[in-house]
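Form predicted alone, single chain, as structure tokens, below.
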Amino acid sequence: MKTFTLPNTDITASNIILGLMRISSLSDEEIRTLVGSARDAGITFFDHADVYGTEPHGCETRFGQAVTFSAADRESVVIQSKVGIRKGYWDFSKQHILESVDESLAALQTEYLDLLLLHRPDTLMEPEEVAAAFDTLQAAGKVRNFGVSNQTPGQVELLKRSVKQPLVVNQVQLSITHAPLIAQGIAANMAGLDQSIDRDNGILDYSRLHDITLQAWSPFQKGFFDGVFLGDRENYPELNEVIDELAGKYGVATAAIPVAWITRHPANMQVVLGTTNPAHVKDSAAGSDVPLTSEEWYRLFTAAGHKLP
């Protein structure tokens, strides 16, 4: 498992993250097995959000009830959560951020978050309120680092004008088949080609230029929760054929190849796995160590339907 230091932090973390948005119905033993399997695979990074679960902080509560870290263990893992999504609206007010973080800490049974991300962009956000909330949380030792999720460079810049702390992470949707943040740059300035349309104002290049680590959620999704492409031979026959071939070459499960496609990129991205199956965690996490060549990376890219002009 590859690890790296997140820029502008003292966090050394795996480039694979275990996402825990689906654990609310699992038993304590199932959660412990899932987390244990992740750690056995080398994963040290765990992703939460206040909105995950059938009720607010539901998955955080289940995690806190099931998993107990010693002081040494807690320092060896990274716990990240997100704030801002409420039922029917988004809320980046200072009051909500502070209240939600306190509730997350209580649910997770931890004294601090290594990272707090602002979830989906709140267009009614007052940057000064966010800055005040971040200052309060950092001064109290409740949150050590901060970031965003699903935000454009312009939205990040707006926050940076008020926020003192570095914004070190942007969590975004990315898979081989849902890759506009990569594909657009490859087809830039190609008139008449949908792939050339800039849909995010250059998140990829902006993040690399400003030392912001991209975290890829839904690494197996065809599009926006349209199902997985892995094994979908009706809609993605060529892609699955190439995945099968490369999995055989590298001696890994097919799930490792889509992960390797993301981690191979020099932007040094992290991949968020959302499975609750311990075997799938192990199979997917193996992609961290698969050294795809440039030719293989582009074969997967074009097999997924993207163009090389």
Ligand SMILES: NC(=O)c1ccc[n+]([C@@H]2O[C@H](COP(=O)([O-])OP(=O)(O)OC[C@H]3O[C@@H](n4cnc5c(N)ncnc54)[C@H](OP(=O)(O)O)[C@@H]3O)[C@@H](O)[C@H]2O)c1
Given for the second form:
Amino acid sequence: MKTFTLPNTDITASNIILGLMRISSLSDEEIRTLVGSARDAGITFFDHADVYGTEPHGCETRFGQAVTFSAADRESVVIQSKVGIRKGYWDFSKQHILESVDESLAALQTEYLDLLLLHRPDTLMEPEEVAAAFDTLQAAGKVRNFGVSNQTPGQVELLKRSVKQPLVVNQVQLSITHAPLIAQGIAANMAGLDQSIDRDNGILDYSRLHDITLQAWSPFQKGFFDGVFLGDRENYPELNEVIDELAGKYGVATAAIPVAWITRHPANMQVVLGTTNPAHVKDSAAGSDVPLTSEEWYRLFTAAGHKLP
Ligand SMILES: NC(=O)c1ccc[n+]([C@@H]2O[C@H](COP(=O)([O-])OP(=O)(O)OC[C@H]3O[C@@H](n4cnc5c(N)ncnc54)[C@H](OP(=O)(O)O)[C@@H]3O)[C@@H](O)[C@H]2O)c1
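Form predicted together with the ligand, following the form predicted alone:
What follows is the whole complex; the chain from before opens it.
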């Protein structure tokens, strides 16, 4: 398992993250087995959000009930959560951020979050309010580091005018098949090619230039929660063929290859796994440091349907 220090933090952690969005119906024992399989594979980073679950803080509560960390253990893992999505609207107000973090800490049964992310851009936000909330949370020792999710470079810059803490993470949707973040730059300038349309104002290059760690969510989803491309030979025959071949070459399960496609990128991204199957955690985590060659990386890219002009 590859580990690295996230720039502008004192967090050293795995480049694979276990996401806990799908655990609400699992038993305590199943959650412990899932988390145990992650830790056995070398995963030290856990991703939550206040909104995950059937009610606010649902998944955080299930995690807190099932998993107990000793003080030493707590320092050896990274717990990240998010705030800002409410039922029917988004809310970056100071009051909501402060209340939600208190509820997250109670649900997770922990004294502090290592990282808090603003979940999706709230166009009605006042950056000064976000800044005041972050100052309060940091001064109280409730949150150690801050970041964003699904936000454009301009939105990050706007926050940075008021927020004094570094914004160290941007968590974004990225898989081999859903890769506008990467694919656009490869085909910039091509008339008439959908891939050439810039939909995020250059998040990838901005993040690299500003030492913001990108975290890839939905690494196995075809698109926006519409199923897994891995093993879908009807819709992705060529991609699955290349995945099979490379899994054989590197002696790993097929699930490791889509992960390796993300971790192989020099932007030093993290991959947020969403599986609740302990065997899938182990198989996927093996992609942490598979050294795909450039040629193999581009073969996967084109087999997924992206263009090299
Ligand atoms: N920031 C955001 O806006 C945002 C949005 C969505 C999610 N997230 C975070 O990202 C995490 C991952 O998202 P996600 O759950 O959509 O990611 P995902 O890992 O791409 O999708 C999970 C789904 O894929 C299936 N799957 C995973 N590996 C598999 C394998 N090897 N073989 C067959 N099926 C497999 C899982 O089924 P099994 O359980 O059966 O393996 C599950 O149904 C979430 O937990 C959450 O922490 C963030």
